[in-house]
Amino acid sequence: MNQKNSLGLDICFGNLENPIDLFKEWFNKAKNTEINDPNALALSTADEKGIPSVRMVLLKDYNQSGFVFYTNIDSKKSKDIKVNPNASMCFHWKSLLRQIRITGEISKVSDKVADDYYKTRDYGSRIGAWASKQSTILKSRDELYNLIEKYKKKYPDEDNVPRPEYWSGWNLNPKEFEFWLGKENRIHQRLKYTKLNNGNWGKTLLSP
């Protein structure tokens, strides 16, 4: 029989009373486990009709401030942002059947945050970047090919292309975080943290 914590919860939940503390045990179990993007994870966000968005998109970085992730500032996601910066992720993995929601408000990066994470990416992402006017439309493929191969002889020097103004990184402040794992018969685990008005963390148990 598995450990318990004093929640009558499995071990792997520990007694911890920060969830962004449980968040970082679980994503390190995971990067050993996943085989492809551990950090993936599902965004949704809404529009001003209130009209729902998901997709995949990529951890980038976090701590106690936030969830980050980088973006064409003029893309649907960061449009609907925009307007509704109220927004939640969801991380699934399945080797552990592990899951992690995470709802809060999201705001932009700093230029020098945007900046520092935007020099580590490789040549042909920075030129992507400058290429890609995400989610408009293309009239075809080489449309967009060209335009890679224009912005490759202007930026011909692999270590001097300058990040898009139209290209940054938003940061999830989190408000929600609810912890779940899989069982049998469908009786799941599941753990939720709240943030109280005092800044602490709230937790309660839910059921399956």
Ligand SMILES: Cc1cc2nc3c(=O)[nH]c(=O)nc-3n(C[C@H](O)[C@H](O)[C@H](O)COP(=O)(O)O)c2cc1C
Given for the second form:
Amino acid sequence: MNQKNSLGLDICFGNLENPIDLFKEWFNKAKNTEINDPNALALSTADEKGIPSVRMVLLKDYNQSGFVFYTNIDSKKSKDIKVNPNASMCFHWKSLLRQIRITGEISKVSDKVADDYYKTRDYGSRIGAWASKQSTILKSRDELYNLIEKYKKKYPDEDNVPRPEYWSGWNLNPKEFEFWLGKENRIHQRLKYTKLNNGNWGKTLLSP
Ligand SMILES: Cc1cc2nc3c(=O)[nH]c(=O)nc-3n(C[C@H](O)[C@H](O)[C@H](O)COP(=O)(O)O)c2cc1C
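Could the form predicted in complex with the named molecule be shown next, to go alongside the form predicted alone?
Below: every chain and molecule of the assembly, starting with the one above.
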């Protein structure tokens, strides 16, 4: 008989009041079990007409104030976020039969935070950030390769490549989490956390 938590869920759901602490436990486990990119997540945004779009990004930081990814600030996703800051993230760890959904509002990280992260990227990625006008139409691949060469010449010193102002990070400040664990006969386990007005988190079970 598997051990259960106070809500009758498997013990991996813990008995934590704060969903970010539970995220940390599941994410750390996924880092040991996923074959690659345990930090990959599907990011869902919607444009001004409410038309949704989803794509993968990589989680680069998280803490009590949010979940951070980096991208081009003029990209399709960023245009969506600028008109509608509501967004949703979904992690799926196949090796663990687990999913986490997080919903909240997105805002830009500070220039200092973006600079600090940008500096940790390898030279090619920093040049790529300059060369790629992400999500715009490319006439040919050569157009991109020429831009890469142009920026390599402009910034030959690998220790001195400034961050383009159109490249930064977005932070999703969570309002809701859902933790999902796959079980036999599709009788899965689901735990939802909702941020309350007093700043605490409420917990509810969801039917699978
Ligand atoms: C596993 C994976 C991770 C990715 N991580 C990022 C990322 O962190 N930032 C990013 O801008 N694009 C990332 N991409 C590319 C995006 O999925 C997407 O193609 C790109 O950001 C343009 O999206 P948009 O046109 O909706 O803005 C990743 C793709 C995959 C498959």
